[in-house]
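Here you get one chain, nothing else, as structure tokens; it is the form predicted alone.
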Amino acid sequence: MSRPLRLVQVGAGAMGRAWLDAIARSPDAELVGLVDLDASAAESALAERGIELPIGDDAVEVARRTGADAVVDVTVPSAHLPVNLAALRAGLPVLCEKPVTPTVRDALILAAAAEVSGKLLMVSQSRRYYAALAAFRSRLVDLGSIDLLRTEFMKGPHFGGFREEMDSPLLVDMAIHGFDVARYLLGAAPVSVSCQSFNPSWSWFRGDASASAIFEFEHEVRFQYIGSWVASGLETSWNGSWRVGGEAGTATWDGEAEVVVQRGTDEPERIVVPPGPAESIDGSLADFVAAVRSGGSPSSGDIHENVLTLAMVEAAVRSAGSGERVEIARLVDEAWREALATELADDHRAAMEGWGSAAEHLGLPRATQGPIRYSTDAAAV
């Protein structure tokens, strides 16, 4: 395909406007229509950018009217299921903002829909797309067997709105980024989690704005997450700060541009990585366009891969609420049975029943194995 990929975007809110700008920056994508239930919001977003395009309240109708090749879904999470189902049923690939749905149950329904349609459903895990993160990951090969990955996320934003009224704002709305980056770095699947969440006395959030979690990954690797959305100083990057401990050395990433690697007692090696040509959501968009054009999979994986990240979030929330260790494969299979108990299209139900087990279908381990030795060939799970 030599021409730009023609896109219809659904959602003209604050994040939708950021995506409009990302599409405008891309040499390989072209916005041909904008969809929002609030026509005035769509009109305003386009007028602010000095462009005129078809608008509507139905993504499939606007896509057909404009000859679009794909859909970008930037609606609220609760709308992702119906919007994505309709687009996939119409034969349109979809790039969807995170989280792909509020629950693992609904994400599994979308995985089945993607299989039936044969079209790509990619979730924008935009924190993966940083040149410094890629450089950090490439140096893990120097560390030998890895046993511990740790991240600290400390920010104090005053968002206002729905986030400040959520039950678990940090875990549900932000920690998904750190959990996904952990999967990218380790190239391994999560097994279980023990999590505690709490709300500091000075918090301006109604729900728990701080959390600490320890995930067990396959190969006996541990991932420790410590985060807060009410930090009152010494804030980290929005990407968090990262540390990997291995048999032969340690590596850190400050979440911005600096990577440091030290093998044993050697002098630390400090690397400053300049920004890449397409980072954050620009990177997600470029990855999606390349995958649609090639017919392959994006580097961050499709909906099936992203279910694992969403399952980490749901498991952490469940563990924080119960005080118990939660096994992720068991949670995924429970969600699969819940999905099968809902009203489904016949072909989607048949696809899901054919899995036998959602956990097995997604490649989730039920028991740990020997120590992990990182290599440059490790696939992002």
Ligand SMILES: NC(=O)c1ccc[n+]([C@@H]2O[C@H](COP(=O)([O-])OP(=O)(O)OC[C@H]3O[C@@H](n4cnc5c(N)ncnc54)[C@H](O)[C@@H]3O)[C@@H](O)[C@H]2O)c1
Second form
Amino acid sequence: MSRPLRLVQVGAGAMGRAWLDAIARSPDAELVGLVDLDASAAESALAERGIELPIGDDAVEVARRTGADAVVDVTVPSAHLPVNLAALRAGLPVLCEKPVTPTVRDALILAAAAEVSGKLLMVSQSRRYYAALAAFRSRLVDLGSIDLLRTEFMKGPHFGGFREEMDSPLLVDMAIHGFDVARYLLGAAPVSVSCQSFNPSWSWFRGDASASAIFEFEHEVRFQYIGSWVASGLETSWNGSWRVGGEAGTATWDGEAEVVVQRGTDEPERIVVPPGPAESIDGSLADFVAAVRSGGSPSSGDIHENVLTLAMVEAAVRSAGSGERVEIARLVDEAWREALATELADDHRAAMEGWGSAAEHLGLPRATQGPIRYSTDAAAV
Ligand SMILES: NC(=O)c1ccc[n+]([C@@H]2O[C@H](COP(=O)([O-])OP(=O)(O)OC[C@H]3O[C@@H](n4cnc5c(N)ncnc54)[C@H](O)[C@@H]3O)[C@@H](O)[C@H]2O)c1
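Just the form predicted alone so far, so send over the form predicted together with the named molecule.
Time for the whole complex; same chain goes first.
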């Protein structure tokens, strides 16, 4: 296919507008229609950009009308399940904003729907697509056996709106990015988490705006997350700041352009990484287009592996609520049983029953084994 991939976008809100601009920048994609339940949102988003295109309130109908090849879903998280189910049922691959669904249960239903349709459902985890992050990851081979990954995320944004009313705004809406980057860096699967969340006295969020979590990954690696959305001063980058400790050295990334590596007592090596050609959502879009064209998998975000990132969020929230350590494989299997107890299409149910266990189907370990020696070939799990 040499022509650009024809896309219908669903959702013309704040993030939808950023996606319209990313599609316009892409040489490999073309917007052919825009869908929103609120027609005025779609009309104004197009008018602001001087574009005239078919609009509607149903992605499959607009895709049929315009001959689209795929759907980009930038609706609110609670709409992702019905919008993605309908698109996959119509044979359309989908690129969906994070979080793929509000619950692991619903994400597993989407994994089954993708299997039944034979079409790609990719979740855009835009923070994986930074040249400096890739450079940081490529230097982890210098560190020998790795035992600790740590990130700190400190910001003080006043968003207004739904985030300030949510129960766990930091963990659900923001920490998902850091958790996903941890999986990318380690190329290993999460095993369990102990988490505390809290709301500083000066917080302008109703729910907990700060959290501290320690995850156990395969190979006895610990991933420590500390974050706040009510930080005052000395903010980190939106990507957070990162540190990996290994047997032979340490590497840091400031979340922007600077990577520093020190092996033992050698002089620290500072690397300034220029931006890549397609970062953030431009990177997700390029990855999606390439995967649809090749019929292969994207470098990240296939629904089957992305469920593990969502499971880290759900497990952290559960741990913060109960004060208990939460095992991720157990949480995923509980969600799978819950999904099987809901009303499902017969073919989706049959696919899910065929898994035997969702945790096994997704390749989740139940216990850790031996230390990790980082290899750049390690597949992101
Ligand atoms: N990657 C990031 O950094 C990032 C940043 C912000 C938001 N997001 C994600 O992007 C998504 C959208 O967030 P937003 O801030 O643009 O929300 P928003 O509320 O501003 O816009 C959502 C739009 O979707 C429309 N919509 C809702 N249900 C629909 C349906 N069933 N069919 C068609 N249209 C429907 C709404 O009318 C609205 O116009 C969310 O999943 C959010 O988490 C990601």
